[in-house]
Amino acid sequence: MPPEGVPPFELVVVGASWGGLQALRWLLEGLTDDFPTPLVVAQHRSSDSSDVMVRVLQSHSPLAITEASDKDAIEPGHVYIAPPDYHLLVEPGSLALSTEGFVHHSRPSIDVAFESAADAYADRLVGVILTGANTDGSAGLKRIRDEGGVTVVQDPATAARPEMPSAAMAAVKGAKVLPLRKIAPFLVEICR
């Protein structure tokens, strides 16, 4: 058990792709403007996307709400998007970005995102799969249950597309399946 004072978890990690920025605004108007632990988002997104997703998903949430760059600090209260075109690696309080291959046909891809966080963080981590029409997340899910953490995955039937929630619950046995509305608040009561 940490110190008093001190969150159980020092970062939530979230990965989304067809329908993740509707599910991503619901998660984060969940979350309260004093949600201690920060958030790193891998969202699939066109290489040429605009700022339009940091800015639709700020006027959505009290938390600060950035595009990640390289070398960023990792700090409470903030929402760190990848940003197009690059991977986002996590590494122990600070982030990285990555011109490496295409992941599942992605990048940013989730699964280097979890993977990295779940080195960095171990069980210290929450991962969360929301809406997607692959595959990507689920190697890196499965990394973070090994290393401890703790794992939550939408219910496909909630999900604009299911096939991402649904591989993430076949590749990690036990995940805590939520329906979109209820995650926010699970990820409140968990990390205070």
Given for the second form:
Amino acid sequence: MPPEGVPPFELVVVGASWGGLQALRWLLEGLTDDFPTPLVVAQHRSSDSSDVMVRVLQSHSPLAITEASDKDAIEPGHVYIAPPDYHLLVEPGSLALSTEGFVHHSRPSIDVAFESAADAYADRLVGVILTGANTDGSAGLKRIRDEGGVTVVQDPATAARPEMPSAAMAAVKGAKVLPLRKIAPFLVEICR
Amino acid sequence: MALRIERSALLGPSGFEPVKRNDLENLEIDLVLEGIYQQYGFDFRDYARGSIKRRLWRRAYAEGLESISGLQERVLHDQDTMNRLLEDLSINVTSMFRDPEFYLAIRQKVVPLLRTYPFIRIWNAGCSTGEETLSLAILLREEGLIDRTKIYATDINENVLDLAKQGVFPLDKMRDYTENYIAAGGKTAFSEYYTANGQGARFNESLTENIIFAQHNLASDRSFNEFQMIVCRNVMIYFDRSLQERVHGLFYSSLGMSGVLALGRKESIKFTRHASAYEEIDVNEKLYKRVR
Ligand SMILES: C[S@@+](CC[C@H](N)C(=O)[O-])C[C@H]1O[C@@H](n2cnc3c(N)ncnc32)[C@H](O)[C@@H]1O
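Having seen the form predicted alone, could you give me the form predicted in complex with its partner chain?
Up next: the whole complex, starting with the chain shown before.
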């Protein structure tokens, strides 16, 4: 446990796919501007999607939402969205991009973001898997668990598509499974 | 990053603290990269860690190895393994008219600048298999500038340069490339630039006449000319901050006054100490003009 006054977690990583925009909206709406932990979001998106996603999410959140640029510093009060057509990798304190091939047919891939985040932050990390119709993110979430981080999965029954959260639950026994509307309150509780 | 041995790894038995697994892994990565540099001269020591770690593990698994140290042993003794690792370490993904808005911005905001020169030298650094270079050549041809332009297209990886020189690309990509080309402000039918044959789409030699493909390592080689424009996209994202800084120094000293620096969509010069030497030409498309 970190010393008194220091927030217990340094980063929350969120992975979402099919139906993710709506789910992310809900999640971010539940976080007030004093939420102490930065968030990194890997949402599957098409290569030509514009900044609509950032604008939509920003209109529902007091946190500063940006599309990640290479070497951005990770700062509290910020939500960093993986840009289309790049993998997002988390390094200690900053972000990096890559155009290596698709992973799980996706770029950005949730596994790439989660695995690098687990390497960088170990037990100071929270991983959240939301709705989706594939299995990306399971390996990454497992890695977060193995490094001692906290793992959260959206209850598949509350997901637009249950496959991705179901796969994550199967891969990570003991992950905290929560209905969508309870995820933000849970993050607030553990991150303070 | 220079070779760095964690203090805890050096403590004697009395003060022994086991090295954390991650630190140990980082130490192994430092060691293999240092070994590769000393044995083969390829300097990956200052590449971005997250990505290099993924690539090293990918090669280790592919070789049936279970640790980075195991990979080190194999790589240092076996040139073939090294060659395979080199392929893994250089990520060559590219396409023609990738980010059409970028080319549109060049047409609208950079071409007028280039027109003012009697002779134009462009450096396309990290050109991979040449799709980007060819896109630039097509654009310059349509703007009537190609005959007074020389494009120096360089990459660390000789295999991709060999492919680039052939100028033959998969036919099944042409549909996407045509769409990109149109979105990029293309002025004719894209298919006029290539002929389809058994191997793929062969681009007209008249396009490649003014291109020189050559090997150049941004991490260790020097400047070799003065340019009116440098295009280096999605290459420096694989470098850490210190290497990015060095390469920005290299570009700065290779650009003439009013020369244009073009970076990838998600890159920025804001982190480098050379930032103040540039003015933004287009914020979104990461086009900068050297002003001091
Ligand atoms: C992802 S590709 C980018 C291709 C193209 N510029 C684009 O944006 O589509 C990155 C290229 O950088 C090259 N590269 C990596 N390290 C390099 C170095 N130290 N010097 C020169 N080229 C390098 C790789 O070989 C690869 O071809």
